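The chain below stands alone and is given in structure tokens; this is the form predicted alone.
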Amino acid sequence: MSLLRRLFRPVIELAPALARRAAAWRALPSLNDATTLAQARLVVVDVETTGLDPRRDRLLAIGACAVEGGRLHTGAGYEALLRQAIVGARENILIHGIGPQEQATGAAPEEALMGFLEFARKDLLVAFHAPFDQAVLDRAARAALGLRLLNPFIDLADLAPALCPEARLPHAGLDDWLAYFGLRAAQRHRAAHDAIATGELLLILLHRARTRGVVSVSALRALVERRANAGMGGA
């Protein structure tokens, strides 16, 4: 984006309430990277989109779980659907299976993102992939709220590999990782079912690095670090 477009972007104006929910979600500390695994609140996402070009294709679904105190918790999770001016195309469609009807139907973007980003907090954000899902929710939040995605996150695909070299899946899929360690996902493509899905197979990554001596935040970070760097050296 050119200095120009960053200089005279239009200010969001959000209404009173939302207002409100959005100065409380900024006034939220941030993640201590000192913070044990052990007490860390890990926040699982899977989105689903429109395409595959996180700058252009738009947000539909956003799925969430949170792993706390070494367990999965399923029940109190986020899911919404994201309400579409336009209909995604039929073969897009057909993958993540959100008809028209629901897209016409959705929530408001702007409520959509305020609860997932309420959800979510300020805590460490997981997601198969995460550069994608990083990219798309910041910039909706963005364009809905005027604001930054600020968790930082940790990209199972680095992370899965650098624990289980074993396993020979230095560039596999979700899907793959699923497999090896005899996972499944309820409905795939479906971003609440995928969201599951991921924090399972976290819990087993986490369980992996207690196993070698990683039990905080910060060090499960430079691991990832260290993986991302090694594969971008072609290693």
Given for the second form:
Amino acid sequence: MSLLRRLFRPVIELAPALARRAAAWRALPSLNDATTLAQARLVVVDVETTGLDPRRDRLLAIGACAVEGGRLHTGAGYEALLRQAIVGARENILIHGIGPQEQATGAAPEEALMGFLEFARKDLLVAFHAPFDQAVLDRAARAALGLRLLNPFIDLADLAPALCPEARLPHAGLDDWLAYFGLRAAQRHRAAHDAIATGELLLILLHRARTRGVVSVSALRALVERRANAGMGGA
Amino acid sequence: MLAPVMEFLRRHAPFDRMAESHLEFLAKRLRLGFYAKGEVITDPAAATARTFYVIKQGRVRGESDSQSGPAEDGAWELVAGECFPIGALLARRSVHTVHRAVEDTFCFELERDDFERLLAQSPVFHDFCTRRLANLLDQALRGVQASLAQEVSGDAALGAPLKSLVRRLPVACLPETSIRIALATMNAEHVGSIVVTDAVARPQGVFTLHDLLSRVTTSGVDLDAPIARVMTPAPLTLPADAPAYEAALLMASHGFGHVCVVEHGRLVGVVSERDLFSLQRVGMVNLSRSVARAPDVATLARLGRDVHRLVEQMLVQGASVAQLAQIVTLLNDRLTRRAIALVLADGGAPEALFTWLAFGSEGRLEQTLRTDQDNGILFTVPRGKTAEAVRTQWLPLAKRINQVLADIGFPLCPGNVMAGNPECCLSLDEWRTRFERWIDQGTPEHLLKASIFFDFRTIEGDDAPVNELRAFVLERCAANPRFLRQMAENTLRNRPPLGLVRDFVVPSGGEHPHTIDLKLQGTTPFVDGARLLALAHGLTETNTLARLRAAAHAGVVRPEEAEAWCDAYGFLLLLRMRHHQQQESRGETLDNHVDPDGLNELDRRVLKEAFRQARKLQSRLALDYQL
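The form predicted in complex with its partner chain, contrasted with the form predicted alone above:
Up next: the whole complex, starting with the chain shown before.
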């Protein structure tokens, strides 16, 4: 984010249509933190990558769906498989299950990312281990579109233990939380299925938040930040 | 992004039968809501129903908003895949039911406008919601069975862990083993399948005798080729502590006959479809053998209770009512035969030939759980003896048999339709005379008796005089249209309890307020109607389903009509069976009174459809006899 890095960022030439879409997205109003959770649109996102290093590994797939008015719009989500210039040999294929053939037939990265940004608008993004998704998506959006992913993120890995301390799962993974609530992803490690499973977890957590009197986006974010800070202090 | 939702929908009725485009329309518009345990989903206080719900996960309790009786009576549960509140949405009225999440529950939700659009687009969905088609009966039958499964699975064998079904070490080989050696192994071990595992016993594939035909013999594969080439890869596996019904589900949904049982990923056994279902069949074979060998009444009584339990398990396993009735009949017949044999061995049988007859539901092969005795004796009179003398010999024995039957679980008949009653212990001539009198005179009492006795069937002894008696009855009936007309009149007195607005008519007071009598108002119209068709058209069958089908075969009724009646009748029988089972598990006296509001939406609607079919059958009879 330093000035230097901004200056040295390669300039990306977008096709006119894409440039218009990028400009339109940039012009969208930012999220108003005072919005109530009942009104807010929360976008659950899950990415599949070639590995666990957000600075190096490539983005393979994006799955996203929105919670609006307390309802998860399961059938109206966003899903994209990104075409890969180089198809990795075996890498993470066993985890994400996206084979070389599928990797070669996906959408152009700029198209996939623009589509995702348009779906996400400037709304609150939600993910489990959000910093990873945030870093991967931001890097990919910069590379493909020259856009920064400016949306605020909420990390369910922090929100879940903050709202459900009784679960005693302070540093648990998504699978642990899904199991704790008896949720089942029809298929894990497929972005669309994971996004929906994560969305179900979010619905439960939003219900918890409501019963705790957490009504606004800002209050929810504050809760997560407190937990994140406390977690760091404790570590 | 539709895939996860579509996959869910495809697993449930009616979505599993909907066209792809309609399913997609639905999937795109569904939203997922979360309801914490105890939370109200639909509330009668709200104006009109605006949302269609499909339970994705969890359980929802419907509490009908009735003033009569405590809420417990009118409560039922809905589970994953079930939909509500269809009636209120169709009628654009408020929901009469409080739907409440019993546990944390996710529901897919569809706006009413979209619900109506889907209704207009998809005939399958429309049928499902309006329940006008008989094929919905099938779905309800499955539903009834599922709910029985929930109730009984606790102690039923299908709830047992898979490892308890593994009877032997698995027969396995490595992927590189030649087909020839694999086959030799299977042959030596007398098994129909072999599991292909890797070096640390993790299942890689399965090869069955069935595969031998299709993949080896007919496609000319070299027997020295590795088994891995012809095996079915990625076999179904389940952990050893998974319940047996999970294996059944898995097999059913994948169409595979084998499941590998694993512990920590390593093969410990194989469970085949046959293992699962032989659970009960073995039980049955053993049971009927034990019955045939039972040394005394006490043993027979214990076996009678086992029969009972077996029936419950069969219900759970999804046996149809027809199958079930066959099995119950078979076992009850054996129990009866053994009881007769024990008494006769003890008391010395008269020389005269005899036949033990069953009447009523036993005669129709329609016994469900406990049914009262309805039996009689037909004896031949030896030369030089009188019927009276033979009867005197038989009566004490018959009485003893009746008592033994009561001891082993068939209650004495309150109407005294029992072989120990002199009126039910007759020679062929006497039976003929008695039946002829009923047919000729046709008093209300005669008609009532005819409806019990004319469904006679042989349980033990000589069949020939029984066939003679049947031919006689059919001949007399055909010659006496007045009798048939009177029977028709009698039959039409039991009207199905449907109101003008196609809802149920239930008494508001009396002994059983707000209930429907599943026997008198439900099954009896079909039983009586089928008997009338049989008597009028010379059909020798005594079973209701068989009579209806025979009537179709003889061209008396249309086959579609007959099938719809059979479906409806089967559903009513099953509902009654479930009702009895529930009462029994609660230690209550069995009766046939069911509160329609206590049924789930699907059952209730199908029940209405069943009554509508009863009405059709009755209109047909009314037309035949100008009533």
